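First comes one chain, alone, set out as structure tokens in the form predicted on its own.
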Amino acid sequence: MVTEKLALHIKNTSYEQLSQNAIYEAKRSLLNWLGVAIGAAEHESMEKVFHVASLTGSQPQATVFGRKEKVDILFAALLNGMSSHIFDFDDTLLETVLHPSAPVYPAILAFAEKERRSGKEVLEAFVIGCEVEARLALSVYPSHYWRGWHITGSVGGIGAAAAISKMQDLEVENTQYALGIAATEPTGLREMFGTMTKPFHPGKAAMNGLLAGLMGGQGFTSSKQPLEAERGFIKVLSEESKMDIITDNWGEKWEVEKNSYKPFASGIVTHPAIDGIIGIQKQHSLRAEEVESITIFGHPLVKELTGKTEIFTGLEGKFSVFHCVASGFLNLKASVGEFTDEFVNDPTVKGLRGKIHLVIDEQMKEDQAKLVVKLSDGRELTHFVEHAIGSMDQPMSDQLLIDKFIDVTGTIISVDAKHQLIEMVQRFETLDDLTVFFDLCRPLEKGNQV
């Protein structure tokens, strides 16, 4: 049986088994989820449900990065999930679209907090999360994500289930139980994009799979055959049934391994199209005012997912392909401060977005774009990107990671914090105590920073 046998892989897999390349790329999402997830952690969305918490009488247990406060290991991964996705900034794996640190590393690291875990055992638990997320994403794309499930919602609370159950060592059984409870609560409809519930998605799926994790670890029963079950997962979510996918050839390779960083704080599949203004920009550097229209040809997904063209506040901005290409002009970047409600209403961030239109081409990929500026001279310039920056053919550099951590977390942490925070994810697994990681990761008092 596949939810089995995944179980098997789950109980069996050890740290010496993954590739040193699997390793390198989770310190990376590591590195990248924690940026993000501590550059929105005072978002007003953030403050609700710091609020509810508060109702519910969340004890203190774990750490929500960026924030002082402490709540318990299920809000802990509700916040973290939400903080780190809020920014549409995240990691994606471009073949299911799916965001694979936001629903696991939350549940990972509340639980590794509150037991005291290592950095060995946080980073062995993610590429398996990482894994078993991915491969159920990957049996259930595209009719899943087709018919309006947000696939990093729905398969991302089975994977921070495998990963905590990873955490306990739990027997195949057990396992089972925890992969079936999470399957059972698929979080995440694509209605959703564009309001704080977006995030809300990858949130409660570590917060459900933490749970799940829990609960099997208590032998409370699931089916055993939850994934593949004619009333399973996979055949009432999706009209693929690609089970192989699941379980075959497991550890000849890693998923993390393909995983990709985003440059920009929007849609993934909006990246194109900016990396493409910025090239006209960089060489041309013309002003608003010059231009007669902007065409964007691009993949169909372009319009299904980024198509938005009444916006009017900043997280609608982060889903309209127009906006992230006004932006990309008019500031050479689509960073967090592109999308806050008073850029997007800026007039002339409107005027120039009124002069962009989309053309869907079926020849394009989803990394690539072509740009056509018309200008009031009677000019036109043509950019075209084959592989947008932030893809697997062109990934972020170490250094642009780096930098992308720097800037993101703003001034909620002290900058000595954030260079003790990147040499410290860097070597994660020889950290035998995550105590100062944690401490590291909540802001000094404003007037105390460096």
Given for the second form:
2 protein chains.
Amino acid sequence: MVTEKLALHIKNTSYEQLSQNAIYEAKRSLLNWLGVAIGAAEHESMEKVFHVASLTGSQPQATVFGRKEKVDILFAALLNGMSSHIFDFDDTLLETVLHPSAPVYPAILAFAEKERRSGKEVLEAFVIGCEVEARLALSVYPSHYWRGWHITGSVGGIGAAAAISKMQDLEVENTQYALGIAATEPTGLREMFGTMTKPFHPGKAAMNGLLAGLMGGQGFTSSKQPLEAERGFIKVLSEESKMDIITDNWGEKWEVEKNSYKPFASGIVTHPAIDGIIGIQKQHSLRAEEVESITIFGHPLVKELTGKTEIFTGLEGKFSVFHCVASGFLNLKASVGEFTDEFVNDPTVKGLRGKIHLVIDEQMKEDQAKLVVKLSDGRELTHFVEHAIGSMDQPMSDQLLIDKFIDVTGTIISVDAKHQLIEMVQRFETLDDLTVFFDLCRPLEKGNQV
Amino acid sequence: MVTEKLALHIKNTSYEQLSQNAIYEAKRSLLNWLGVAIGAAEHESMEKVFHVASLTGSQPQATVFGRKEKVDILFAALLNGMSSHIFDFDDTLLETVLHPSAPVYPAILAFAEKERRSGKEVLEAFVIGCEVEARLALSVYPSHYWRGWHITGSVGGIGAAAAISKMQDLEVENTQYALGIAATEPTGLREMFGTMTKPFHPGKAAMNGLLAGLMGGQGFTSSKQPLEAERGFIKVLSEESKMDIITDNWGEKWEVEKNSYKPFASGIVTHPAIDGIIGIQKQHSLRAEEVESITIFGHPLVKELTGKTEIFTGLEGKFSVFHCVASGFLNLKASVGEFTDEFVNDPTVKGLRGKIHLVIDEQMKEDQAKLVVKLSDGRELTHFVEHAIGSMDQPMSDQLLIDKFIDVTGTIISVDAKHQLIEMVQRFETLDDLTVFFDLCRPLEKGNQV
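Same protein, different form: I have the form predicted on its own, so give me the form predicted together with a further copy of the same chain.
In what comes next, the whole complex appears, and the chain from above leads the way.
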């Protein structure tokens, strides 16, 4: 009865029942998601999938955010799901390491564009789709993840199917079918991490979930207990049998309210140190040549996961807390531009990196760090970060999310488009017609972009 | 190194190295597969997916066998993979219960039609794709199956990706990528059995495998050890670690040579009894009213799996050995037409069913049965089946496969088209241009069909 009860919840939940905070967080999720999707739109892996889409005669039905070309809704879901995960800079539900937006928003937005749905319908579907995937993630975590599944891909498609069921206002039975069709095709082995196939996982989940939702809408039958059955999703793909989590206390709070956003484009263990150096720089505006040394006091994991000192590529920079802190010092950020091969090999950056040291402090919590900067004039500056920005206790402010959006979208869309999009997302529930929104996400004439 | 070695085998194996018997069996597989695909082309689940394809603006690139409408290559792979598994009447590799054609031929044929490839290239790709999926199935069987995976869907996509890699003559590295992209998205929970989602599994595997092959062709990267790695396909999805099976003794024999075909559209345990009654009828041409009783002596599984006496639907008929034997007696076959609701409820059929009894004989092997028919004139006819037709020891003859093709394709294509297709499949390696072959599979004008 788990899937049936869940389908009933999906059908019976309407926008009006969602909390203000859930809607607010769904919009923050959208802005963050949209930014990282646009930012990676020209990545070489995107070109490869565009080429395959053209081989299949894909028709221009839906926007690929940050791209001129439209593609059919299934490929739009795939491409947008991919792009938004390419930088590893999208949102996270920290309890399960689920990235909730990448598999769900792309399915919703492709469907919404084709069917001319409103902003309110998009947000409603997202809160519900996110709720379904997040609860399912909780039900199979951690054994599912440790067995080797990339949870964002494997449960994300079911969240997308739930969202698309909602958008079609499907009956309970059809919603069960949609969930079943999505549940039978989990995507994502963790072995693929470090390759283009990692971002393919949420993309394919979005594509599968959209297809499953449309098929369920046609009455294509599947099991009515795909999640809970003996040979269903939860039992086949995990050692847990935490079935109650899927449906209990539905509507009391929403999982999207726990969503978190990364302020920096590197692994989360580097964030307290980056936050610390930015704290010092905001106050002192130091120049690199004034610095004699920088010492990071951090949690043991900082060394274990990001202790790399010799680095040559942008990707390696993400695994070097020394490079991360140098970036924060020089640019007051550690975003996409700080993890290019060029920036990593810049002489000033390299010089500063060499002055940075790491001391493990067992007392330090995971979201804490202390930075000590010694200057050539003998001064010593210290900054302690109690909770790093982006952590549960210190969420990214609206302004920081806006700054991130502006930064991460780079030169792909115009400055004017960025500001219009930010404003539209903030009042997304008032948009009856999303045409302008979609148009602003497409760089129509490359020459005009600044 | 398992995947790399496998990719090397795929790249280096050419048509000339395949045995005559492998080519012969690939053609028999094609005829059997094509018949069941055409036969189910108008099933209601097909209509539902056609509708979804049209929502995505699918373009007419490739044939859906038995249908007028063409769709894009990805949906063609999905639809043809589905249709060929709808009747549960496709081929089987008995060691692993893998149905090898349904996930692989649809991907190959969609690609071949669009790219105008030859019959020889199709057969070459099939033998290789079948080899890959069959070896992979052996490597994860039985724990994979018992854990709850529908092996045809879960390994089939990797076979399809191998076939499409071969057809593009991909380099080893790109082939590894294609296999990896397919491996990260296994499709098919056994919970879906009994619903439209069961045939969806090989269909989606074909679609995924085709997409993965095309993406690998573009250099979309994935793990280079997706099968053997700690968090790769084999270890995440099974308890086995039988890695050697994947590549050892490649080319000595071909898995397709072990392919088997179902002579009857019901579960395999009913086949010896049906074979037996047809044996009696071919000799004696009895009428139902002459029969006083028919007694089946069979293996214990016959009762366990197909002991149903009260049946009301065509589907239930497949689980009643009594109905199966009645069908064989009356029609000399037990094909699609014998498992309709109408036939099951026909008074003559019902009457005869009531005269049939089952006796379990522990001495009987699974592919054996003895039939004893008592006639009202006092005569008693007995027939012992040593190896049922379609079993390993008694494979379907070419003529029986032809009869099955003609029967199962029903009125969907013309009698003339059937005979032309049979003739073309028999010399498939000589067809440089497959246009006529594809055209013959499409009922262009419904009124003309007989």
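Residue numbers count along the first chain shown, from 1. If you superpose the two forms and keep the largest set of C-alpha atoms that fall within 1.5 Å, you have the rigid core. Because the structure is predicted, anything quoted here is derived from the model rather than measured.
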Cα of residue 419 displaced 2 Å or more between these two forms, core superposed?
-> no
Does residue 334 show a Cα shift reaching 2 Å between these two forms after rigid-core superposition?
-> yes
